[in-house]
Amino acid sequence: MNLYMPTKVFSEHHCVSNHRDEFKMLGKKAMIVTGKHSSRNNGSLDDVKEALAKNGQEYVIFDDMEENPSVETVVKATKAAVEEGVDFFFAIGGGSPMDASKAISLLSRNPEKLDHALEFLYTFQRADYYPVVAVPTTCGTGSEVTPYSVLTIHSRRTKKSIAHRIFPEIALMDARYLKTAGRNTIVNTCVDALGHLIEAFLCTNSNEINKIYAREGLRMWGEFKESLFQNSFSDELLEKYLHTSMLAGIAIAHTSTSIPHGLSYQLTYEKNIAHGRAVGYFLPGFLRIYEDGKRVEEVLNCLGFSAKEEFQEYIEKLIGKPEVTRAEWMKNVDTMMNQPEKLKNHPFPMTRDTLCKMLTV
């Protein structure tokens, strides 16, 4: 059995200010890692700045974080953090700043590794890192409660999680920060959470303990699935989206992800398709090829679907069908067949012919 959850989670309105005492002992100077716009628009950046100021803790802001952060951007932020004498990190935003902050905290603690950062990040070894506080402002990645840090590797034209496992010390979850997110962001990130839940429930590492998180998350996702077709979302819905995303994150923290996530990376890198949407394209096919029909039926029942075909119709209505040529798809299949770390998370032997059946192009 595998069960480990070291992140302290606070989920409530104004939790950044309510729990600012929690990060007084994390360090003297923080780097706030975020993007250019969303954290300013939703108020999360101001809340963190105010809390740090009240604590008497210094901070610097690195707001040059792109979507699907690259190793190069992580190195750039690390150099700034080392120069500023930073000793802990606040990650504000979606998966991009949260994943990147974990890698930056690791490199900042080990600055002698900067000259060969790629090798260090992707080689498992024991290494210290600085504390990370995560403030999610989307509802899909679950990075605030996972140890994963997925970065873009331009030299390999793909995305991959670093070899080190870094859980945030604290997750501060305030659904008010979702209010300024557009519908596409809400849908894409919720579909990402759905992928986490399905893959966690059906992957090799699932067991009766960690399936508790996935099962409850699937049930909640099924309760709100029709609301994702709306153009606006109530405070109650935003709370549900964020809570479900957290459950999905806890689920994959114990199991990792599987085939759909592995297939999504090439679509995101080569075609600039949003990560959650790219994952969603492969979920119907994943259920279709999965060999244990009873487990698939349990997933569908939790979500409120009577058959795999009904689930596929729903996904296609929600996010559309992937615009992928056959040549692109075959290249993706070949790439996936050479990723043993993802294939081993699928509990049945995977052949190229079986994988090809996951998408019709």
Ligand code: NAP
Second form
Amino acid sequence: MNLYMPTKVFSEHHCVSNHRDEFKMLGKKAMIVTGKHSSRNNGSLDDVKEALAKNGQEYVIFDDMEENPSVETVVKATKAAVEEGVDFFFAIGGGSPMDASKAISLLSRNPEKLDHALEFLYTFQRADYYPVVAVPTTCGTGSEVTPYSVLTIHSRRTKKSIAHRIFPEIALMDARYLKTAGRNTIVNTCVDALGHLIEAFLCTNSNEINKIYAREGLRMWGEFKESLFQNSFSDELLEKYLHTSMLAGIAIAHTSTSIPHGLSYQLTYEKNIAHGRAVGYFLPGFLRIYEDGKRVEEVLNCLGFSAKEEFQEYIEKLIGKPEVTRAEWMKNVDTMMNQPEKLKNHPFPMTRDTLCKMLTV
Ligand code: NAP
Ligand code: ZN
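Given the form predicted alone above, I would also like to look at the protein as it appears in the form predicted in complex with this ligand.
Let us now look at the entire complex, which starts with that chain.
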């Protein structure tokens, strides 16, 4: 049994300015890591800049963080951080800038490793890192409360979490920042959170304690599931989405993810399908092939579905089906079967035949 989630979470409107004392002591100069546009449009970047200025803390901005951040971009940002003498990080945005910031904080604290960044990031060893403050502006990854940093490795044509575990020091969750997110982003990221909840509940590492987070998250997800067909979302809904994704993040922080996430990375890398959507395509099949019917029933009950078929119908109505050829699907299956470390979080022996049944193409 393990129970550990050391991130201090503040969740309320204006929490960045309300709690600026909390990050006053974290460092002298921050690097704000963010994407190209969204944090400028939703007010989060201005809020962070203003709070840092009021605290008398310097900052530089790296606003070139791509979706599904690559090791190359992490190295580029690290070089800038080292040159600027940065000693803590503010990640603003979705999972991409949050995940990237964790890796940048680690590499910039160990700049002598920059020449062998890939090897250093993916080999577990004790190493220091600078503090990270996370400001999520999507509602799916939960990266603000997880120790994972999933990066794209172009040389291996896939994505993988680095070997180091880096929890953000502080998470500042202000649902107002979600207001600029379009329906696609909301749906994709909510479905990512659903994947985290289902996988946390059904994986090898799940236990009666960490299941508390997943069970409650599934119940909350079930409560708002029909709202995802709307085209606009109330403040109250945005807050619910954000809180559910945080609960899902706490759940996977303890259990890690399982088969649907493992399969999703190929779809994202090869077909450029958004992370949450790619995970969602595999969720109905995952429940279908899962050997313990009672546990699946509990998942469906929490979500308010009476049967696996009803869940499948709902997911297909929400996100559709993936456009993959049989050959692409078989390649994905074979890649997964060759990664025993990814299969071990599934509590039953996995055969190629069973895995094939997860998607009908
Ligand atoms: P994302 O890749 O961070 O962002 C997707 C898009 O949404 C970007 O174009 C971004 O624009 C935009 N966006 C972000 N916030 C917005 C807002 N409030 N309004 C309008 N647009 C907004 O998406 P994500 O789904 O949150 O993160 C996915 C990444 O997280 C993947 O790399 C995945 O592997 C990783 N992940 C990590 C964990 C973990 O535990 N660490 C868990 C699950 C997934 P800008 O570029 O302009 O900002
Ligand atoms: Zn995910």
